[in-house]
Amino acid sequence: MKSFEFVNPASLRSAISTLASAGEKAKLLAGGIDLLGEMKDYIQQPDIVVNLKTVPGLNRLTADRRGLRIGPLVTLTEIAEHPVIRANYTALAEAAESVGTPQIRNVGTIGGNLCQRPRCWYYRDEAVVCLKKGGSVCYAVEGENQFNAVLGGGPSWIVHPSDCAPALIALNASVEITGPQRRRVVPLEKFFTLPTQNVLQETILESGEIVTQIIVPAPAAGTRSHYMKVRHKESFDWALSGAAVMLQLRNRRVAACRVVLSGVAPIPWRSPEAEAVLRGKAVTPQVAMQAGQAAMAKARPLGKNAYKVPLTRNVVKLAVLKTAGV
């Protein structure tokens, strides 16, 4: 590992002045899980990191009737753990829950959860300048690309590890970011941003700017919410395929909905098509199998990756049936 500047700021603004004036040789630290693991594999080699855990105030959660306020540097422990979490906002305590090991969860926060870069093996080897780092060439196209993109590939076909990010979106949350000249809140879905617009990055972040709170709106009455993930191994593991299903149930009927994937885009992955084919229907298992063909509708798989297809339309039609009740 090189050597680099430790920085521990007193304030936000003296955090995000660091960041700014260092631009790409500072990194921010605030579990540290996916930070280490780049700069031990020489994949990212800061001059400066910024330690965000003495900012104060960047772990407060708060839960009122306006809905959840959550810190960035809220542990995926305290929101697994959360009664208020856990009973209203069900998708978000499940998805903390199945992401890594306790250790790691104790030490994991939402904000690195949400900005932790690629798992692609491609990436990750410090020996291969793939086009995610500079190079020219997405070398999973024709590679071993069992557990890359099916939607939204090209030209890099990365799957977003995150599991919060899903069932986050699917509660409708929005993200605050603050930088050197501005304070703004952007919908959660529009945070993440596909390998056509930005093949460098994964998030709209500007240079000097941390994300400062994520906010999720109390539920409307009738709602419910579940986040499923099928993996490798039971253990510590990244998502195959997932989805983080809300349904707002009236009358025994989906009012509103919302359908987000994991484990098959270069982003979280919402599905207009599922929500169009469960909206205003009574959720049965012949709807539920409906909504996951047509979330898979427009997939395009690797050579080693198919099986993503039928694996994400059962996992969809089982997280809808779970969601209802069914």
Contents of the next structure:
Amino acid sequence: MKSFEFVNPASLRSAISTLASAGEKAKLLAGGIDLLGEMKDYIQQPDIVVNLKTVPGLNRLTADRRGLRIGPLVTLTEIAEHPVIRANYTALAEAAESVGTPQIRNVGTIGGNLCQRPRCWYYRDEAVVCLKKGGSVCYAVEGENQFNAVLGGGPSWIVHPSDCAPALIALNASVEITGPQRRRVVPLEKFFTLPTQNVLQETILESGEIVTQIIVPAPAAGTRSHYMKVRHKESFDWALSGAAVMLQLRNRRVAACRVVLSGVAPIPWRSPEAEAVLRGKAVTPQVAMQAGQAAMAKARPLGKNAYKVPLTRNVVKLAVLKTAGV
Amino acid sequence: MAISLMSGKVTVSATVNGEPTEWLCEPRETLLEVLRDRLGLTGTKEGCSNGNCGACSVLLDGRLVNSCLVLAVETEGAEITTVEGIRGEKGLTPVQRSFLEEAALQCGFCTPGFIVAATALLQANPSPTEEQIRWWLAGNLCRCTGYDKIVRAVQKAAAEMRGEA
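To complete the pair, please output the form predicted together with the partner chain; the form predicted on its own was given just before.
So here's everything in the complex, that chain up top.
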């Protein structure tokens, strides 16, 4: 990789001011799994790498009656193994456990998982200047698009690679973002942006801004959640298709719910259509299948990824049934 | 000063296989590159260099990591254990011996990573099921054995370490 200056900021303020003053020349290093991979392939070539791990307090995880407060440097292993998260925020524990390998989860952080860049092989190819790298063409449209988007695509057809984001959105999480001028708290659902808004990035983060906390409210009584993921390679892989489902059941009927998909759209894809099917109903295999069909009703596959439509219908169905305990 | 800025070569001090160790490296050098090229610890292998294969697995403060995805400058003050640091009081450890006895290797390139990963597994879980062994070793690729012999070797070492063999 290209050489760079390595900065160990002693405080959040100094990390932010370094990032803000260096602009595009600086990159933030958390676990490094995604960033170092990009730097080795010359997809990112920062002059300055700002090491977030020397900033105190960002690796803290608290679970209490209000919910979870997760620092961005908490590792995926810590989340996957946390007994309270496994019991009460099950979709999040399952999503974290489904990421990569033990080696990757031991180092990879929740903040990095939310901010990681796409895996589209045109984007990851050093020699290809695609739309997401400032070029004029999304090569996936006419090319090898078997892993690309079927919902929300255009003008770029990447899929968002995060497993934890759909689970966190299903659990109504917010992110605290700290920047040079202000600190803001945003629903995680509003954190991700479609390529129509800005094709060069996947989040609302502005120059100098850092995700400083993930806030998950305590689930209401009767809430259950699961994350289900289908991979091309079962031992470890990104999602071909996945679904995070949260159901709040009252008298065996769905009082509230969220369905959020992974692997099918440029952002974690919330499906109001599937949620509308489930709301007020007792979950049966037929209702679950209808939710899956509704989730994919607006799908527009490319040449080689039509398989994702029936696959995702069934992933939604199975995730809903598992969550309902049917 | 609030910021420590490193460029050019920097000095890093860490404990490697129990020995206090100091080296000079550029910030862009990975822990894998430093172990092999600066410290001469060539037991740790470079396979894919992107986190897929696990041939570069080491323990960093007791956690199993891919040394190709850690910058060496980040390991200041850390404890690092490589395959060279895994040794029994009388030669081989049960994990190393059972890999030989069960023929859990052919070309041997992935073996150091497997030894490190399996050792970490049995420290965390002395009685893993076959499924647990396979998931724990999911980040270590072997293109020769088909994994069955590796799983058997880990089961055998686990039994021996529990005093059952």
